[in-house]
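One chain comes next, on its own, written as structure tokens: the form predicted on its own.
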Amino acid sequence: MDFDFSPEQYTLRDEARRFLEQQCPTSHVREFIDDPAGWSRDLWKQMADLGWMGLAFPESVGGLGQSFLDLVLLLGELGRAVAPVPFLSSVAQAGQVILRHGSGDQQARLLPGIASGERVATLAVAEGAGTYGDAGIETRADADGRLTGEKRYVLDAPAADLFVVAARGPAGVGWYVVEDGASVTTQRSYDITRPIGSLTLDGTPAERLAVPGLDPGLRIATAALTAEMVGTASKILDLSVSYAKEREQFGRPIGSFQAIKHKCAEMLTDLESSRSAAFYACWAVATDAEDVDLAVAVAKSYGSDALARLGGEGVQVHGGIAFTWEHDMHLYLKRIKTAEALFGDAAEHRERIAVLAGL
């Protein structure tokens, strides 16, 4: 069985990297740090013109008819660039949940705007406890579909005009679409490159998506996040290795010292192990593999630990300069550390692994 990406998918990755290096340097990312909305509409429009938003949606809703797997390498490049756009939340998470859980009519009404980039959607799952499973859902839906509750840590909430909300209704937990009436409050985030917000729902009208339950939608959203995390971590490793080759101490590049060599080697091990787990999880959700639950839990639990460790080691390789505002390392570190907790931290996913293993 061939698990590798296709030549066309690698071409898309290479073109995306060139485009983002030109159009989204960190100087552009920094322009939106103090912006309450925190996203680049110009970059978003250019990405829409390239067709990226429609890549994984059917042609019947305005997409390009490719699959979720075609998003994986692209998500990595956007993570590598810490791009200030709601691609993960709108296209790879909320859009994919509507695609998997919506009826034909719901897909036809809701997805064209997301696939064209004209609308920005996001998922609202976590609440006060900060967990992402069924048990943590306390937001209620009444018999008329009106939602009451508060969601927290909603990615790109200030930019979104469509919310896909996890709520508990008369028929159990499911996804509800909210287009109007939700109150958004911007939350302070450790990751200054991507805004988050809380969502207050007080008898807010909503439409339940046809397919019940949170999965497969929640699994897809989690797998997409791991793909983006790998991209951010790969940039941290590249920056660290490059710095270790240039920075001299005692008349030699610091990368020639064994302590730095070992640190970079361990970072590479963490990155490649996380990459393998993330890519397998993405393949599993795209193909509805038998072990998809386990694959996603392994990818997020391992990636959360290993990539956060990689980010910390990147700071150590750089030394004091990594703590300065002027250096870009903190942008990547904060993205990784925030993603470590989103859609379930390592402990939450290890608990799922234990349940799946019957422990």
Given for the second form:
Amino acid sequence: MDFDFSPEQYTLRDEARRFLEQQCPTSHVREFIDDPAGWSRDLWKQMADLGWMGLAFPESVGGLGQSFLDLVLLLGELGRAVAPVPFLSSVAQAGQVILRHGSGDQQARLLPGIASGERVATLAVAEGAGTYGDAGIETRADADGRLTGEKRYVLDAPAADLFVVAARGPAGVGWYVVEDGASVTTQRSYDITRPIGSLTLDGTPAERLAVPGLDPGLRIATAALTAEMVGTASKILDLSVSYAKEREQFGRPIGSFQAIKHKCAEMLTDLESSRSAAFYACWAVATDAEDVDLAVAVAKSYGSDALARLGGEGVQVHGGIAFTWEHDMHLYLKRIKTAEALFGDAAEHRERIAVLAGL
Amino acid sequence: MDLSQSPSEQSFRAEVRAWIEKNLPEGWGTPAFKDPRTFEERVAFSKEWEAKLAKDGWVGIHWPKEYGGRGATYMEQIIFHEEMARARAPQLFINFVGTNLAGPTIMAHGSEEQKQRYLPPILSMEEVWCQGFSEPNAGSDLANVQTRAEDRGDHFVVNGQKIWTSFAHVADWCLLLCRTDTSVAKHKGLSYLLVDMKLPGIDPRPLKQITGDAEFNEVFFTDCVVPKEYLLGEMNMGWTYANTTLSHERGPAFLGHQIRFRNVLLDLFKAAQNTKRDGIPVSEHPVFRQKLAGAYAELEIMRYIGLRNITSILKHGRPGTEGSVAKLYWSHMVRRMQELALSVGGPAGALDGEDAMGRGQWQRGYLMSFAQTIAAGSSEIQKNIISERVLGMPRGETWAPREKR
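Can I have the other form now, the form predicted together with the partner chain, not the form predicted on its own?
Everything in the complex follows now, all chains and molecules, and the chain you saw is the first one.
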């Protein structure tokens, strides 16, 4: 019985933290916030040089042949840094979907660019219905694979040159790859560290990925998001605790007041329980565990609520200073609130749990 | 990450499962079985059940073989609790203090004579133990114990009062934490006695609880003469020994508890499916459906937390950060689940006992759930521990009366 990461995985985490602290301080993150389509190509290039993009892809497509579990702690670090790069969407979501749903030939054509960082891919799932499952997919694929429909809330859409689109074809719902011809509209993202866009498809040529259905791909994408969320939340807690130790009122650090200490203890409880759930979900998707559907729905429903709550309390612990634009807290808060809403919010995943639990 | 079981763990699980199947009380778990509800019924029932466990060596399986245990590994203990829970077998009740608290403490700090004297009758179920720690003014602040044991040469004279002492009125022996030196810091003047409950001057008075049952007691000690041989270890080392006892309050039963809570929730799901609101089952009512699914998610997470804790204990010999938050997490989870259970019945939540949904099990469960956030370190104490020891936040200023400030 070993429900923990390996020493090598922790080493990578520590290296990633050091690297991001140096190369991606919030001053760097802030360089992109006035440009709704902006993202850090410099940072992306350095990450590619470190080999991060290829980590969990097979060697045959230029990867390092590790597993999805090797991405989990790394995603957490990128979430901690609110790094303005499309790693989650391209590598951990779209890339993993192609890996699980693509034929050998499709993988060989599509993955090398993603694994090297030369291409940026992203998933296009949600539509007007706002849900992430078969029922919410109205985009049509005709017999030639041409797609027609509107996709919304596409992470990193302005950065992407490869879209993996959930659409309904003659044989049911599945994933389609669009390389050219999609019309992308950049939208204003609430998470100012991560661009978002919508996609208009109007008879747009696409190629269906070989393995039908949205899962396991969508589950993996959702689990990856929870891993990132835990990282962002851990940063919020760290900032809050250090601020509470330094900030003095009434002649003593506010962190000596039980009102603040107990709030921080509750934040840690929310963090650690969400972390346990995210890790379990990631283990389950990586190993195709029997209870994988449940594990992912548990992690996203609970994490959405608990980590957004943690984010709000982080602002509260800081008081007025966190209400300013200059303070970084809003960067993290907006990241976590946006993540709460995407890839199925708490209510959507709880309904899934209800069905799985036999209610 | 590897969550698989070794072949020896699998065969141990099969052995436990087979024993339980063969030995569960007749009719157990069927509607015909009238499970014990009052304290007296539960004591009688558990004495019989736990004696059966003891006879086949399933009591104190974590004890070393030299003291009559099985020397079960940590994983085996976990499996034992899981299987007992899965079969909804009765929980260790009357002999909990003896096997889980008294035994390990005496093994760690007792003399050879004491081990020979006290350990065998615990395993054989011949002697029942209670834990005399808490007092009216020593709850969360346990080191503030005021019960005095005056050293009179060859014996102590004990005066004072204990409270929340489970089973004291049916116990043969008591783990008694008491003050033997008033001149030193409060946690340095405590000693640990093993006291015969039949001694003159001990008066346990059952304390009727919030549920109407009397499971625990106030215990009054009045000029009680306690022989010196009842002292555990050394004088004034009681605080250290007490911490040994407390460290055994929680342990490998965590995942077993999770399964028992899961059984409760699955019962609640059934009740929600069988109860109608506006003509549709409560389980299909969107608001309740969300809440029930939310409870299911929280319960699953308790299991994941348990897996992390176990991993940490196997790797490092102690639970990590997760250990200190686990209790805070699950105790409030249980509170929320029991609150939800009462609300599922709608106005039927206003009834109790035989007239109520589930013969009053939800009403009782709701009240009992408060024990989880109060006992074994209240949530407020847990939050102090977490914020100070895990997050490294400053200790609060010591309160002083206004004129001294």
